[in-house]
Structures are given as C-alpha cells and as structure tokens.
Amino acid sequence: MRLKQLTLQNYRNIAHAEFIPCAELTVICGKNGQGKTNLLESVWLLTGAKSFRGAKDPELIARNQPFAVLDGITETSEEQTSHIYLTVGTKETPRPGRTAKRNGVDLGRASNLAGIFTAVVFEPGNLSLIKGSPEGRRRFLDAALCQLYPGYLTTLRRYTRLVTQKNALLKHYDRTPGAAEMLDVFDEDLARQGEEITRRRMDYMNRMLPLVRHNYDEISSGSEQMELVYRPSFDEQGLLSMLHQSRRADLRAGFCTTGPHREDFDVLLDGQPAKLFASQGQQRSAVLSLKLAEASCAQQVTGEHPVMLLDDVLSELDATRQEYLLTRMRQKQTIVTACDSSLFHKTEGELFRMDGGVLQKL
C-alpha cells in the first residue's frame, strides 16, 4: 500500500499543503507545535478511521473555516489507485462530519472507505500498551482482528452485549424469578462467543510472535528478548466450565469475574515482565515491534501491507535504536515525524520541514 500525494486545505493549523511522499521512507521534521503530528493524522483519516488521538471531527478544522479538505491518491502493490476525497465540515456546512468520496463515487460517512487504503500507526500514547490496563492491550488485538477478519465484530458486539446483559440480571439476581436458569442459557452463548474471540486472539498471537521477536531482535541489535504470552481465561476443559466454576464468585461480585473481557497477554523482555521493568526506550522498542508486526500480519492476510507511520517514535531510543529506523525501514512506505533535525544525515529517506502549518521539501 502507498500514498502517492495528499492535499489538504484548512486542516487544523495547515491551511494548504501538497505532501508527496517518498515511497520508502520520508522524515517531518520540525519544532514542537508546527503541525507534523497534524499531517501524520490527516493521512491516517484516509483509512476511514477516526483521529488516533480521539478528536472529534470539528476539531480537524482550522479554527474560523467551514471545512476542511483531504484529496489523496492511494495505491496498492497491483497498482490500483484511488482518488481519496474526504471532507469535515462543521454542523453548518452542507456536508457536515467526515464525509467521503472514492474515485468520483459518493461513499456518505468517511468509515466507509475502510479497506481501500491501510495504515499502522505508531503514537506515544500506544505506549500504555506496555505499561498500561488490560483493557489497552485487548483493544489493541481486537482492533486489529477485527480489521482482518470482518466477522470478528459481529462475535465480539455480541459477546459484549451477552456480557451486559448477564452483568444485569447477576445485579437483580434474587428478585428475578428463574434467575439461575436465564444465567445457565446466557453461559451457554457466552461461552460460544467468548471461545470464538479466544481463539482468534491467541491464533493471531501465535502469528505475530516470530515476527515480533524478530522486530525487537533488530531494533535492539539483539541486546534483548521479547516475547508475548497471552492469557485466556479458560483451559482446555472450555469456557463454559469455566463459567460454571466462577457461578459463586459472580454473584457475590454483580458481575462476570470471567471470559475474554478480562484476558490479558503479558509482554517480556528477557523474560521480565516489561510492565514492570522495562525503561521508557524498551517501551518504545517493544511497542514498535508490536506495531511492525501488526503490519506484517496484515500484509499475511490481505496481501497489502499497510503504509507505517511513525509518530514521535525516535525519542528516548538511543542511536543505534535510532539508526535502524532511520536507514533500514526499507521497501515499505514509512512516514516519521522528528524533533530533532540533527538526525537528518542519517538517513536516505526525504526530509520534509513543517514549521507553523507550512510543508516544505528539504
């Protein structure tokens, strides 16, 4: 997958830019607040997603403007292109949200050109995948399955709604007549849903560990090991077991003690618990691996392996740390945001600056 040009108008604080990138690795760089994260942003909106940093639509537009434009061209490895034209408008405009069009074709909501172009993203706050709750890291592996696998959401909502529901009626318990045999049928379907996501989880955990070792066995010129170990919450006896054996424990709770919802993997390096101990530049590394991964795994799957794009990610990784991004992210499109200019000369990727909203080559 790559993106060929993008052109944006009034989007945040870039009122026009045209960015043609460098179908390897290109580098923004420039001060703090110039806008470099807000470039990286706009072509991860062209994945139909919303903003990695969660910000509502209004927020993408230049402040006093209507609405704000991004016209890309994409292309896959087959040499399909396609002419990305998405609008945000605010609630005034005739086109209000974000909003998009494919090839000249009115697609309604942006969330709809899902697929057509790909991208991982790589941003400090992913780094509470590490030291962060559970609830990011399942976030993490369900976001990704359910970008590989379609029908994965379908089980998951599904799962997530039983699990509300069964939450509901252990809160009501002994005021709802036929309570315990209402719970033995929503078990029965829980424990459907909740092995289908288990085993997704850990299947796409087995696939992505070799790739991850090896990411973090490069990034760290082998200094350390990383290794993932996902932790279902059920033995080969099956879910449903399980939800028997935790009955008590969920009346007593008023809530469902156990299932997918409250797995959880481990992440070690050198077969420490990094939550526990790794330094802020392990982190980053670990987390990098992780996302690298996540792309190799979706080019496993669809073919196409999805545009990388590195927020921030250089900081607090020391030089050789540094050096391997910068000169050996080869054949896929990466795009790094940086600081620090002085890292300039060591790589052969394209220099952008961005200072105050305003792209220029280098």
Ligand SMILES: Nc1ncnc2c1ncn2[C@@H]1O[C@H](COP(=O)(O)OP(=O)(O)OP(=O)(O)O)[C@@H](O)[C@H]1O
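Numbering follows the first chain given and starts at 1. These numbers were taken from a predicted model, which means no experiment stands behind them. Compared with the form predicted alone:
- Of the listed residues 150, 55, 303, 273, the one positioned at a hinge between rigid parts between these two forms is 303; the rest lie more than 12 positions from any hinge.
Having seen the form predicted in complex with this ligand, can you show the form predicted alone?
A lone chain is what you will see next.
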C-alpha cells in the first residue's frame, strides 16, 4: 500500500499543497507549528478515520473557509489505484462534516473509506500507551480494528450510542415510566453488540501477541519477555448476565458501569505490570513493539503493508530504537515529520520542508 500523491486545499494552515511522497522514506522537516503534523494528519484521514489528534471536523478547515479538500491517489502492491476525494465542510455547506468519493462514486460519510487505504500512525502521545489511561489502550485497539474490519465500526458506533442512551435513562430512572423494562431492552442489545466488540478485540490481541513478543525480543536483545493480557468485562456466563448483576451499581452511579467501554489490557514484562515496574526505556520499547505489530497485523489481514506515519517520534527514542525502527521501515512507504533533518541526510528518500503551511521539496 502506498500514497502516490495528495493535493490539499484550505486544510488547517495549508492553503494549498501538492505532496508526492517517495515510495519508501519521505521526511517532512521544519520548526514546530509550521504544519508538518497537519500534513501527516491529512494522509491519515484518507483511511476514513477521524483525526488522530482528536480534532473535531470544523477544526480541520482553514479559518474563514467553508470547506477543506483532500484529493489523493493511492495504490496497492498489485498497482490497483484508488482516487479518494474527501471534503470537510462546515455546517452551512451542502455537505457538512467529512464526506468522500472513491473513483468518482459517492460514498457518503468518510468512514465508508475504511479498508481502502490503510495506515499506522506513531505519534508522541502513543508513548503513554503503557502508563496512560485504559481509554487510550481501548482507542488503540478500536482504531486498528476499524481499518481492518469495516463492520466493526458499525458495531462500535451502535454500542456507544446504546451506552449513551442507557446512561440518560439511568440519570432519570425515577422519573421515567417503565424504566425497568426499557433497561431490559437496552441490556439485551448492549450484550449482543458488546460481546462482538470484546470478541474482536481478543482475537486481534491473540493475532498480535506473537508479533509483539518477537519485536520486543529484538529490541531488548532478549532481556525480558513481553506479554499482553486482555481483561474482558464478563465471564463465560456472558455480558447480559453481568449487566443484570451490575444494575444496582448502575442505578447508584447513574451510568453503565460494565461492558467493553470499561475494559482494558495489561502489558507485562517478565510477568510484571509494565505500567508499575518498567523503566522509561522499557515502556518505549513496548510501545514500539505494539505499533510495529499493528502494522504487521494489517498486512496479514489485508495483504498490504500499511503506510507508516511517524510524527516526530524519533526525537523521543534513543539511537538504538531509532535505528531499529528505521531498519524495519525499509522497503515500506514511511512518512516522517522531524524538526531536525540531520538524522536523514545519509538516508535515501525525499526531503520536504514545511514553513508556515507552505510545502517545498528540497
């Protein structure tokens, strides 16, 4: 999988840009705040996913402009091309939000692009995966699964909507006629959707585990073994049974206290929780192992290695981990942002500079 070219118009601070990356390594250098991450983010949006920075759609549009345009051409290893035309419109435009076309066919919401173009993004926030909140680890799994299995996004959206509706009912339980019966209906649907989400996550982690072990073993020279343990919110009796058992707790709390939206996974090094006992270097090795395993899983499922997007992470890694990461990226399209381009002067590839939203090839 590779990106052949991308044209941007009115995207954040980029009024207009023509980007033709190298087939392997492309480096975008420049000072902070010039638009390097904006360009990387625009490539990510071609996957159909939301911004990896958590930005809302209106924030993607240049100030005082009605819409932004991303016009890209992608290519598979078998040279099958896709012309992806994605627009981000304000509420006042005929097509608000993110909408997309592929090869001239209107797909509606940009999320329907899932599976057409795949990418893996590695950004500084990922380094908190080990010690950060369970929400970040769930988001890591869900982002990967949404790209690989378009149906997963539909299930996740339905489950999230059901949780929101159930929470609203729990807050007004005493003032809602027939609330108990309504909770029964919610719980039955939540159990169906939730069990599918948990099953998908656990299957994905089982696929990732040998890859993660191998990656960490290479990075650490076999100094310790990395393991992943998913902690589901229900046992063999199923999620519906657990939802019934937690109803009193839900009513006291005023929100749904169990389900996939509360699940987490543990990262272990030699059987000990990495978030408690791992050094900073071990944590970064673990995150690097996870992100590279994510890319390998995508290749196993789709037959195409995803485009790697590295947002200023090399400066966060020591020389050994930098070398390992760049070695693994050979013969794969990788787009890197960096403030200091000196790391790449001896590498083969294309070098660009971003200055005030203006992209220039060096």
